[in-house]
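Coming up is one lone chain in structure tokens, specifically the form predicted alone.
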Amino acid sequence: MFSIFKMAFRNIWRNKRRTLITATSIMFAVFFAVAMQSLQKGAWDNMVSSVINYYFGYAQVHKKGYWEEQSINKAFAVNDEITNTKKSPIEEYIPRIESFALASSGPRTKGTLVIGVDPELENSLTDLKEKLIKGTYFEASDKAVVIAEGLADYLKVDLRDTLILVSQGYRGVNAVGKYAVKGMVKFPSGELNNQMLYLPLAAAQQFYGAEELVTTLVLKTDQPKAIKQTVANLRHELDTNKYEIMDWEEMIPDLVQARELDEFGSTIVLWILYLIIGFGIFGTLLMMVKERSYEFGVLTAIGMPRWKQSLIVWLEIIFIGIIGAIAGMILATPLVLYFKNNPIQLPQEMAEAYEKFGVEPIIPMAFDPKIFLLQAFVILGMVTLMALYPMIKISLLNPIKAMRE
């Protein structure tokens, strides 16, 4: 058996030009496929990470039915049943109380989204403190607001001005309060920038008459790739008749659908690339069979079994495929690593569109070994399939006719 491997490896270098042409075709196929997939995955990973770390988190716990109604009346108390589930990979449950209110300053009034947060825990998830452009970040005991820049501009308020909030609180109680503006934040998303208002959690609970209650627990995890299993475990441990546990894909289905659509389009382009490269490789195989028909005829005439000839030819093609695939992965590695560490900066027009959705306007490449191996195996699979042609030709070969030609 070793002699067959040795013979096959030697044979591929008998015609160096043909071998190099075939291997180069495979190399560029793997290179372009890896580059395309890495770029796409990097762009979407950056977008998903931006959206998730921007506000939603990887998963949230609510009272049953809250996500559909978004009502303050669906607030709940954080009890031992929930806190006992805080174990790896769950780092922390970040509490929020979320509802709407009318914000007023002088003659100006506007509807706002009021978010009551634990200042330190919220900052650990969304870096809210880093978004400050004026003033200072609030403390847990403060009775002050951090307001989004666009909302502040509309209401004509600045630091230390008083803002009046009016709403309907928990179970219909009147919610009225006035708070000093302590800080101002800026969001890339125009929608958020025009309506976001943050209160310390205790102040928000008092305002809505929902002491010790929250509407949302955001799950902070150090293993985002295991979020599906984490959510499944939580659903097993918590009473799903009382609570709903949702991962980010369930909360932002539009983003998931957009990604799936983009990946489908990319798959079509990849298969077109595979088809083009496949025809090129198949052409070299046709040449090889034609050039070596005399050789196959002689080997058959002197008694070498056809299965052995077919095995040698198959191994030759596999060796060429392996050489091309490895070369393609080596060629793609520095490119992917470079753009992973030095993401592509989007032009101004595209950057503005990205920033509207709170996404950093860059496109990094993802260095994922699975991408490299998958593309290499797909190309190798194509080459292996095409190797059936010379094997069939050998099995049907007429040695006398082959030697005459």
The other form holds:
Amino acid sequence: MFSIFKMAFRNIWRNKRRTLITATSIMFAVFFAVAMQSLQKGAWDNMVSSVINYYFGYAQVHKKGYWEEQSINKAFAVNDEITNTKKSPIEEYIPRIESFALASSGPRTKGTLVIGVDPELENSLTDLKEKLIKGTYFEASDKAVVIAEGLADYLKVDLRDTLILVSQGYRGVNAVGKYAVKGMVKFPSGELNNQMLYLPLAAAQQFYGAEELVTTLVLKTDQPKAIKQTVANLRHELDTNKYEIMDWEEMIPDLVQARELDEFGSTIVLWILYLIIGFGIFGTLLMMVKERSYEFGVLTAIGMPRWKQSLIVWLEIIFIGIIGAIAGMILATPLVLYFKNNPIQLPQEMAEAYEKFGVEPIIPMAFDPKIFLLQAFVILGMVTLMALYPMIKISLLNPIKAMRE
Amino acid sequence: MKEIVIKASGVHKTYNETKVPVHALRGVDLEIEKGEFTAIVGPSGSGKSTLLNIIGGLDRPSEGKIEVGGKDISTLSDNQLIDFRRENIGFVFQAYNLIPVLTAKENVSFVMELQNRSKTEVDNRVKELLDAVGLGDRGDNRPAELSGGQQQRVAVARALAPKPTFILADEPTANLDSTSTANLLDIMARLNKEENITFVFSTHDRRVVDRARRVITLVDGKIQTDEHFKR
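How about the form predicted together with its partner chain, since we already have the form predicted alone?
Every component of the complex follows; first up is the chain already shown.
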């Protein structure tokens, strides 16, 4: 077996230039494939992370049916059954009570999304405090609001002005409240900026007449990649007839679909790239087999089994593939690491579009070993498939004809 | 009692690759005994190479039977023939046909390694044979670093290494100068005597014919003469 490896390894250096050209073409294919996939994954990860950290979190717990019909009447109490599940990888449950209300100041009235939050926990997830442009952040005991800038403009209110909120509370009670504006936040998304109003959780529960109740528990995890498993475990632990547990993919399927569509497009481009490289490798293979049919004839004549000859050719191609793939990965690594740590800053117009959706206007590259390994497997699969050609040729080879040619 | 190594009975070979069939062999009957040093001669197209290919299991007869060591090889499959050749036949080709990426030592040991012989046995045999062909100091050279005569001596050592039943040499001296030819023939004659290995040559070369103890002349695919000499 050793001599088979030795022969294969030495054979690839018989025509150094051809080997180097083939390996170089594989190297560039792997380099571009890794760079392209890392960029795409980085961009999407950034987008998903922004969206998740912006509002949704990686998963949420609601009363069963809430997501379908988002009503204050589907509020629930956080009991021991739920708090007992708060163990690794679940860092925290971040409570919210959310519903719509009419906000009024003087002659102006507007429908708003009034969200009751635990100020510190909410800030740990969404960095709400960082979005303050005026005033101060509220505390848990406050009876004051933090208002989005666009909504404040519409209602013509400023800090310390009073806002009247009117809504239908839990189980039909009248919800009416009067709150001072303590802080003003700005969201890049116009939609959020024109309708968001935050209250401390206790004040909001009192306003909605839903003491001790929440509509949403946002799950904060230290293992976001394992969120599917975490959700599955939670579904096992909680009574799913009472609660619904949804991960971010279930809550924002449009984003998932957009990502899949984008990835499908780039997969096609990637396969076209591989196809071009594949033809290059196949050309090398054709030449190798043609040039060496005399030698295969001799090897067959002196008693070398055909499968061993095929194995040599396969190993040669694999060696070239591995050399090219490793070189491509080595070439791509510093690039990917650089743009992971120094993301591409989007130009002004694109940046504004990103910010509108609450996404940081940068494109980092993702450094994911899976992307690198995938290239190795694709190259390995491709050359294995192509090695069928010389295997078939060797299996049909007539040693006399081969030596005569 | 004499041991028959090769026995050809009524061997015909017809090539039908063109519209007109070519009858390369027309009923060859032949027996070669162990330890013979035989040259098959004849003009071009007389069927020498065809007969050698059929004896060596590289080609099949259209009619007739070939037995090697009492075994009918005409009925073996292609893959069985490969195994058979590896275990029983040593080949020496006109163009040496060494494996260019292997050193002289590695070329000589190649078939033995295919046979999964022990490393000690392989190493001893390689040293013994390279010394015997006068290339003990060139074992680490690759074929391209050796002269034609030296390459052919390595080829002989490779053919002899696994101690085959017989050696088939197709025009082994055709590309060699007189000194190399004489040298090579000395080596083969010595090994033939010392190891009692059977040699069968196909040749045009008078110098080979002069050293053979048996000369078979083929004309138009038939044995015309079969002479024995005491040398």
